[in-house]
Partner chain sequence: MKFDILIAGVGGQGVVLASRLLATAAIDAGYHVATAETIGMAQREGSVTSHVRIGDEVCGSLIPAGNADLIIGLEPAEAARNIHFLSKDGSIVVNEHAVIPSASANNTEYIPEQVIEFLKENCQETINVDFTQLAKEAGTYRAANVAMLAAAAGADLLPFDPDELWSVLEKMVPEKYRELNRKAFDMSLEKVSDIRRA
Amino acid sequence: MTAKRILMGNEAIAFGAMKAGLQVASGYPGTPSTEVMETIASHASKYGIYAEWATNEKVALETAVGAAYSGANTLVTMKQVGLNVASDPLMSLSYIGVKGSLVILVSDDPGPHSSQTEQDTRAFGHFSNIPVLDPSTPQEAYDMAKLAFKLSHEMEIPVILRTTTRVSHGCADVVTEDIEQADRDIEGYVKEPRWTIFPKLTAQRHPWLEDLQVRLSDRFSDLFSENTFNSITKGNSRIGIASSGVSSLYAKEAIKDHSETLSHFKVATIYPFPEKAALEFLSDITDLIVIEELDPYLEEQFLQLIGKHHLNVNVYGKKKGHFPVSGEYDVDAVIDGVNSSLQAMNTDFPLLNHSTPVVARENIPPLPVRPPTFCAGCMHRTVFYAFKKAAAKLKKENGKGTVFSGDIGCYTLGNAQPLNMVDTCLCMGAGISMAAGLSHTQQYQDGNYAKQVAFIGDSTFFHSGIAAMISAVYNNADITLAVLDNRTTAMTGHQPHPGIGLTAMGKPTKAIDIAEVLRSCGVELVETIGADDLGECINMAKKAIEYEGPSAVVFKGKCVGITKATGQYVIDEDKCTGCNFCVSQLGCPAIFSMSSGIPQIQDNCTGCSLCAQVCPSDAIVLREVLQ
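How about the structure of this chain only, in the form predicted in complex with its partner chain?
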């Protein structure tokens, strides 16, 4: 039985994987990949699947590998920067291969909307010699999830299913099939030398891996005739378009009035490049326009192929500057790129038209900008503000500055004005290691520069904070760690982690206490404190910074996304002097002030009371205690 329903691309992948007989799934949350694991976890017990959130992507991949070595059908999920963390096992794994099946779901984020990089996972496929499938719609994501499991089983290698934001986070009508309670018997782990990587084995396996790339390229060329997500449509001109992923849809829409003229090569089985199919496509083409987001991966494959076979085809893409090399594409960007290419061709082919908007983008009057910031009532605002105040006090007392190393999560937004409390931010866990590095510089050791403070969230602490903290303690780094423990993985949508006491599948489990971990890592001063009293937070921050040697404070509070508002504050206009201290110091989105003077508090106030605590005139008061 099939059914048509509205699914997000990520949900479609989860259903495709479960239809393909998924048995074990592990992942770490990261936008835009998170909902794949969330969907699986919520259906896991129904279909006899095991699903978990691992502490990081390397651990998640290794967990899936272990299960796959036993013959299980496995999935691991992460975002593009997560694949960097998992790259160590991945590079070795490609030599060894798997039993069962192993699909690696990696979501890229052109734009980027919510990421540190715009890196292209197709390139990682090339780098690691692991095949990559690149769907363009949620329906293809569903179908290709099934194909990925099939290919992995058939070729005995992991397969990367790579999506981009518009596929992961777009919803569409998707035709899905009933998921049977499949026979889930697996052979189990059988001891064999092939599972133990040694230089000798690597040397033996490398020729196999290279040969596999050729076989896979042939297999992908064959796949062109076997499914609908790869396609070649022939037009009656000598101009062709090649595209991959969601860009295929933008291309299709941009050239919809010329579909009989322009040929279109849409490739979804993206690595290894399906050479035979591409050669067939090129046989009628003299000018090729390549349309793809992120890296010029497809373009380079075509350039190589054209060079290898001495073909007389001009290629227009990123390399000659016809298309942008960064940022997200859409139909308008593609029309501009195609027109730029057509102009360079010296052809009489008509340029593509944009639709005419009511108001052109450049004619929109100036509007207020809305940089992302902490939610109203977020505990992080109190902690960052406390450290700011404590650092200012210390500066006054002893002249020493403070450097604040941030990390990846909601609290990265501590960089926003007016808090301005993130001096460094690189990747998950780096706040601690970088603070340690900064503390070992000569300037610091001479005692005339700065104290080092690192911020990290609870989920990130487990992801990659622990090893960094051990290294800092071991190497005598004099740093202060502030753990912003809001009892969830907030930025990606409230997933549990080892500190919570709940698994991905909702079962109770042992909760790991962050303060205890820090003590056992050798941190000498470890304190735990609630994040609601600003004065106490300032004192604690000061105490921790002043302590000579590694110190840590775990600040506890609950993410406002998982709690209800406790009240609403209002401005007592008789008392308010219009100093605007509440607005200029905190940046809470619930408080605003027009140039006229008295600030106002909006509906989204949660009653955290931070503004009341900083108001010099006691003019901010609790209106009512909400039920």
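We call the rigid core the largest set of C-alpha positions that still match within 1.5 Å between the two forms. All values reported here derive from a predicted model rather than from experimental measurement. Residue numbers count along the first chain shown, from 1. What changes on going to the form predicted on its own:
Put the two forms on the same core and the Cα of Gly399 is off by less than 2 Å between these two forms. After superposition on the rigid core, the Cα of Pro193 moves by less than 2 Å between these two forms. Annotation for Pro366: C-alpha shift of 2 angstroms or more between these two forms, rigid core superposed.
Switch from the form predicted in complex with its partner chain, shown above, to the form predicted on its own and output its structure.
No partner chains or extra molecules come along with it, only the chain itself.
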């Protein structure tokens, strides 16, 4: 039985995977990939699937590999920067292959909307010799998830299913099929020399891996006639367009009035490049326009093929400056790129017209400026402010400064004004390692040093903070670690982690205590404190900073995104002096200045009391007190 339902692209992938016989799933949350695992976890018990959030992407992939070695159908999910973390096992895995099936869902973030990079996973597939599928719609995401499992099982190699934000988070009607209970009759692990990688095995498997790329390229060329993932539409001119992923939709929309004239080559099986189909397409083309977000991956594949076969085809893409080399595309950006290419061809072909907007751009009022900041009542604001005050005290007392190394997550927002408390931020877990590195500089050794403080969240601590802290202790780094433990993975949607006591499938489990982990890592000063009392937080921050050698404070509090407000504060205008200290010091979105000079507190106040604690006039009180 089939049914049509409105699904997000990520949900469609989850349903496609479950329809394909998924048995084991592991992942680490990261926008825009998170909803794939969330959907699977919410259906896992119903269909007999095992699903888990791992501590990081490397662990997630290795877990899935272990299950696949037993013959299970497995899926691992992550975002594009997570693939960097998982790259170590990934590169070796391509040589060994798998027995069951293994699909690696990686979501790229053109824009970027919520990432520190705009890297392109298509190139990673090429780098690691792992096939890549690139859907352009939620329906294709569903269908290609099934294809990925089929290919992985057939070729005994992992398959990357790569999406971008508009596919992952776009919603559309998707035709789905009934899902059967997952088959638990897994063959089990069978000892084979193949599962243990050694130089001799690598040398034996490399030719197999290279031959596989050729066979897959031919297979993907055949897919042009087998389904609609890949397609070639012939036009009656010598101008052709090639595209992949969501850019194929933009291209289709941009040239809709010229579809009988312009040929269109839509590539969904992106790596290995389907050379035979591409050669067939190029046989009728003299000018090729390549439309793709992020890297010029397709463009380079075509340039290599054209050079290899000495074809007389001009290529227009990113390398000649006709399309932006970064950022997210839309139909208007594609039309501009196509027109730039047509002008360079000096052809009689008419330029494409932009659609007429319902409201002229010049008549659209500007949106209000909304700089990123912590939620009203977020415990992180209290901790950052406490360290700011503690560092200022120490600077006054002994003249030594403080450097604050941040990390990836909600606490990255500590760099925003007026807190301005993140001096470095690179990737997950790097705050600790960078603080350690800074502590070992010549400046430190000369005695004219700044104390190093690293901030990290609870989920990120488990992701990659533990190894960094062990290294810091081992190498006598003089750093203070502040763990901002709000009891969830907040930035990606409140997924559980090892410190929560709950699994991805909602089952109770042992909660790992962060403070105990730190002590077991050799940190001698480890304190745990609630994040409600600013004065206590300042004293604890000062104590930890003053400690010589690695020290750590675990600040525990609530994430206001998943808890109810405890009250609401208001301004007692009879006491308020209009100093606006509460506004200028904290940057809380619940408080804003008025022309009258008396600030106002909005209904999104959650009752954290931080503003009341900093007010020099005691003019901020709970609403019921004022009444």
